[in-house]
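As structure tokens, one chain now follows by itself in the form predicted alone.
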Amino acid sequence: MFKQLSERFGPWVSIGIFLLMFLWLVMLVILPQILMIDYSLRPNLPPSQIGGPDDQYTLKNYATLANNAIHQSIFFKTIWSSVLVTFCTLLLCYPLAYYLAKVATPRQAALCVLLLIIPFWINEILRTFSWFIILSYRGPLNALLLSLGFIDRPIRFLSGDGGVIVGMVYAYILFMIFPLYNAIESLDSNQIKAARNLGSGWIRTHYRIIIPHAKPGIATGCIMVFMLSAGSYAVPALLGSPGSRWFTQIIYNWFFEGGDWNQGAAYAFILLLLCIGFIVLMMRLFKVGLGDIAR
């Protein structure tokens, strides 16, 4: 990589950008992690006690969780419900991407990720916001059903998870479309043709030739949504109702309402291992390196 930055842009210019992504990385994601790990591991004292005989290293803060019956409840449906999300934005995705690499004109290509991106225009909070007025007890989606005689009276979407489960599914579709339409694209249309021309179903053809190409390109999008959804806070904050909070939300109420930033911090780095846990299954599942999904 370096020796390709040498030589477009020379010497100097390309130590530059490494030492700006050093920089970056050093100082945006590897400090800020040990600090929280660091916070994580200390007991929440007063100001005047930290650094004194008490400010010892402990797992206290880890074991919180594993002693509070409810944040356990919350912890667990967010996974679930945080994989439920990668797998309908996934089934929604694949289709679309299919389409806009394999059988899309340019033209038609172009109009359709125009109409993706346009939405994304609008801050996620406006358009997560939007979905709460869409799903609302009395909003469109509801008078529509009523109006064509599908409901006798108005259904609670946000009563639950599945408004927050459609609200992710909406904002992070384009995470997982791009990868996977950018892994298509790339397959060779003279394998599908081939494949059809020896007596190859749409089913078959997909599930031996087209799917195991698009790896990277699913892996990719998965790992990009689900930890977007389970870091999310904005949109179960909006859409969800008391009885469907996120994780996010816990860690919110410990650093700015319960003030305990070291227990906030513990609780934090789990949802980071998770995170982690998951991508690593996600390259075991697909058999794929850090290689294919950089591409």
The other form holds:
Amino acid sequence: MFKQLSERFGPWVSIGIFLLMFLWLVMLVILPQILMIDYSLRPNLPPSQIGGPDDQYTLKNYATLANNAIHQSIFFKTIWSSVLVTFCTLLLCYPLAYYLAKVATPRQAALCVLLLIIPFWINEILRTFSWFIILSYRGPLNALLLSLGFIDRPIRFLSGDGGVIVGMVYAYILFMIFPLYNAIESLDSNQIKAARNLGSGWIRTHYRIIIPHAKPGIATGCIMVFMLSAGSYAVPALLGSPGSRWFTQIIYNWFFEGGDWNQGAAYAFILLLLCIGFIVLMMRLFKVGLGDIAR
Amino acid sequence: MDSSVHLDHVMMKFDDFVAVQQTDLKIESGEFFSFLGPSGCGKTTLLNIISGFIEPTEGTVHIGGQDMRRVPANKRPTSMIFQNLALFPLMTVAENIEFGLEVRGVRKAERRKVSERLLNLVALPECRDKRISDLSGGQKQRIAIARALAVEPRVLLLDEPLSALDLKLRQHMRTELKDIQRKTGITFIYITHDQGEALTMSDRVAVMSAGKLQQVADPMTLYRAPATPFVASFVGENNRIEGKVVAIDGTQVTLDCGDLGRLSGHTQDSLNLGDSALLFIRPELLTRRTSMSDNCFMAQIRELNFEGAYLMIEATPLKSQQRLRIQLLSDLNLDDVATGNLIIFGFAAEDAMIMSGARDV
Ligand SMILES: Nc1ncnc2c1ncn2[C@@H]1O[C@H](COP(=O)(O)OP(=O)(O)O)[C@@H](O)[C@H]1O
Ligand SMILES: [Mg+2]
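Swap state to the form predicted in complex with the partner chain from the form predicted alone:
And the full complex, kicking off with our chain again.
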């Protein structure tokens, strides 16, 4: 790569480019993370004692979670709900992605994509908050269901995790649609025809031909949506009920309400590491390799 | 078992574009039937109609005497071999072949028996557990055939299945396909733009052009008695000479062909004096003459191609721009046949076909 660049722009410009890339990586990605790891491994001390004899590396911050049952249950709730969000998003997006990739004419597909993207021009807080209004006890959704006679009495959509899950599914649709679309689109349509021709019904054609082909795309979409859900702060903060706290909210509290950055950093790393572990486990389970995803 | 295919006044329109003009055709049980035509003439569309992937705008398809109107693609007794084969790359060879049986709920042991029998039929028993990507082009071809045969179709539809293979393999597969057809007795509907394939394998051939059936006949008839100017020029090599009718004697017609002089041939069209007409004469029916007489012309040799048993000549008649092709047996005395030389060529009037210019496409 360096050779190509230097042939094109000369050695000095190339060195400059590499230096900038290096600085970018180190200053903006690696250093802050190392700093956070360092934080997470030190005790929370008043400013006067920092650097003093008590400022020793310790795993105490990580142990906090092991001793706090409430935080643990919120942690597992977060993981479980994120799985649910991922699954719902997949369920919603797969038919849509299939339609876009294999059924719609180019015009229809372009229109659909536009309709999907337009809402994302509005900022996230506003979008999420509009769901708060839609789902509220006296909101339009309840009014609609009441007037259609599906329910006798308004439903408290926002009381459990329901609101958060709906809000997240909506917020992360695009992260699922596009990998799925790309994967399904790359399948030769004759494969689908061949399966039909050999007698296969639609359901079998999907699970034997289309889904196996789209697996890397499904994995990519699921990983993104899962990571975004597990690490989301705005959606649970806006749509969550008091009883449905997200793990990110606890991290936030450590940082900005407890003022204990060391503890917050430790929690953030636990979340990151366990999410990665969970994803690796799922990839093993569904036999997806890293190479498939990078494809 | 009746495995005939009847296209009953089938017509296909995409928006305003007529891809297949109204076609009425009966393909017999156990026949090797080909559709031959240039690319884009509607062959694949016709095959898609038979297999049920698209609904014809008008008309119905009957397979084995049964109306297929309400029968979806996955319930039809047809099996297709796709132009790009469309083997399932994520499955092994055996899984590919057994897929159609798996769909039908056939038990594993039973499926295995079928795939083994078919792998023997296509002479690839050792490929059972290979991945599709590990097969050569010819092997893939055969696996596609085996996969299509596994569901015991009444009709096998083949969409230019040999076009991706190299020449040697293509010729080999021709005999093999014909062989399989004979062994299984299935109706084969074969699509190709390669006349060599159509003529060597088929019992009957339908020549298509621009969505229209030009002629349906056995290969010999197509070659000897083409029904339209399109068939005459598309099937086999032919020289086409334009002229005006100057004399009619029963079925024998004489044309004034401008710089080539007066040439005679026979016709089945009803022509009148003064009509514009086309004369077709095959390269192998043109012969050398020692002196000028009727149905002769002098031509200058432009190009010579030695093809073993034959010598293929391209020549331009004097004063004319037209290029004619002449095929001479290469064991004749060919000393004076050299580029630039003037030679007299002629043909017998009964060998030349004359058609009305109005039927030209
Ligand atoms: N789904 C379609 N929509 C519009 N036009 C089509 C469609 N399928 C085929 N055509 C047109 O119909 C004509 C015949 O196509 P096809 O049957 O594939 O030709 P062939 O197989 O003989 O090469 C072509 O001009 C093609 O552009
Ligand atoms: Mg075609």
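Under this definition, the rigid core comprises the largest set of C-alpha atoms superposing within 1.5 Å between the forms. Positions refer to the first chain, counted from 1. Predicted model, so just to flag it, every value in this text is computed and none were measured.
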Residue 273: Cα shift of 2 Å or greater between these two forms (core-aligned) = no
